[in-house]
Partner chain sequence: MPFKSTAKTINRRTLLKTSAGAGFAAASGLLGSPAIAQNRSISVGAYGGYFEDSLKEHVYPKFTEATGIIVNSVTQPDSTSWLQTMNQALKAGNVPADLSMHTPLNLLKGERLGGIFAPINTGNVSGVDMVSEDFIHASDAGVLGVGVFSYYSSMVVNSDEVDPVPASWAEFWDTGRFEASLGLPKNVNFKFLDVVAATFFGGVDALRSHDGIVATVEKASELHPNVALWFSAESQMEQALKNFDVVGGMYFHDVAGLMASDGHPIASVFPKEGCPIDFNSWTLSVGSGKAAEAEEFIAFTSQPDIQSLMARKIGTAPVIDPAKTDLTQEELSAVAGTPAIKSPYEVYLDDETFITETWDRMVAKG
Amino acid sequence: MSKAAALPTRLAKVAYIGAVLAMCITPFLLVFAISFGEKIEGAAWVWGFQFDNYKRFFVGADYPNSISFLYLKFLWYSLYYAMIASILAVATCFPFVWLMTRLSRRAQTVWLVFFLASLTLSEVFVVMGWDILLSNRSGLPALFKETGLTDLLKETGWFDVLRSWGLASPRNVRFKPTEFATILTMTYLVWPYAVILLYPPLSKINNEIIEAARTMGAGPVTVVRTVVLPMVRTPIVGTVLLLFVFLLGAYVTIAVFAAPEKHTLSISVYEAVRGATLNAPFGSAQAIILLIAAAVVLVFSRMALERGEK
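Output the structure for the chain only; the required form is predicted in complex with the partner chain.
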């Protein structure tokens, strides 16, 4: 009986794993295959096998008449924003989560529910909120103007410094489009994830260990630095990397808050695939390169982490 029953079970298992693999791999393979396709000027694209799209990524379409590193620059900004914002999110979140785990069970639950609920805010909503907060007539610049801070800045000469940093127009301070607004919003976007990812490892740290350190004379900051941090180093790096990967795909934030010279590959991929040129092959090639770049970052971080643990 056992043999008769085992066969369907095994078949079901194989079918299930096959289906999962197909669902995971098919879209990826499709993108990979399209990336070798050929763009027809003035129309769409056709299947093909040539490396022009990859070549264009590194030197531009007009090469060798002219050379352009436009897409490498977009790649750099993809990695740059995602890395800075994920590190900032974890750095600012860590003290909060640490203090939160020292609260009563009930208070912890309330905070966790709050953060879980805040995950329902999509990128679009978050961006809309910050957009209003940073706008000239409804947000911070209006506050600067009304409180006389703008005039004060102008009198003290700081206004010209802000202008040279691109944080002011001749009329008032301005926060968009700026790197500041982009990174701020991206950090905000992943903050709840940082809380939820850091909570489990930090809440497992026993109060007795802390008390032991305290009785040996260590201050609270020393305890966190020398006892808590080393215990959760791996989860912290893991959280940074997960948020990093998540932020590589940020689209709305970049479109609204970053100046075009500091746009990322996610914008460029979308414009190629869904924009007026209908150039899915070039979009796919960019996506594949972004994927490879992300994988390289993850592998190197992992190697660095392992070396650090030895």
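What would you give as the form predicted alone, now that the form predicted in complex with the partner chain is on the page?
If you are looking for partners or other molecules, they are not here, because only the chain is given.
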């Protein structure tokens, strides 16, 4: 290849690297630098190089007089909500996608178009719908009360069980604010993404392999458990991790359905940066720690997957 012909290729590589630096690395470095800044009481913040923001995250602002693990608890709920919701989304989505790949090509196309169209719905729109559905006055709790299901639950003893789970008040069932409503909404939020991500590997499985297993006497459930799942183990784990990273940034769902003491770092970061305190350095420190925690989960998951494959 001549130098003149290679010049456009080099320019394309330079443009690509520049775009990556501008859109990915530069914002991260900027947030990292701000995390070492200092908040000025009654004013904004100034650049600096001190670790008070990170110390405040782990032990509280009044250490050593007192110790607070509030933000560590927010980090725990960030990881907890995201992991449980992503696992539930993939676990409930897998049977549906597998059955969908057994349909005709036309039916598969219709389903895929439907789920692609559902991706246009924003988190605000989805949460608004679930908020109405789970509302204590006009949603399912009101339906339970009007149809007599609440009285039936009380008679059978299940109402006390729901109260122990935090899903009922002394008078009626209650779905918000609860962990149940939070995880349910987050699972629904990423369900279409799980369908889109699982469809390609499942649709590529050769039918002859399935027919061979059926010929040897394996039932449908056995075929899925012993043949299909091992073949798509890596895509399943990858889908769970991708949805996990996506849900770490969920904001509206947490703000609507989670109790204040069970909020996540996404809420805390917004309140620090845009709230009354305007403490961008502390918000940046929280964002960096959340990113590091997500990276640790991804690395260990990858290591576990590679060990399982070996």
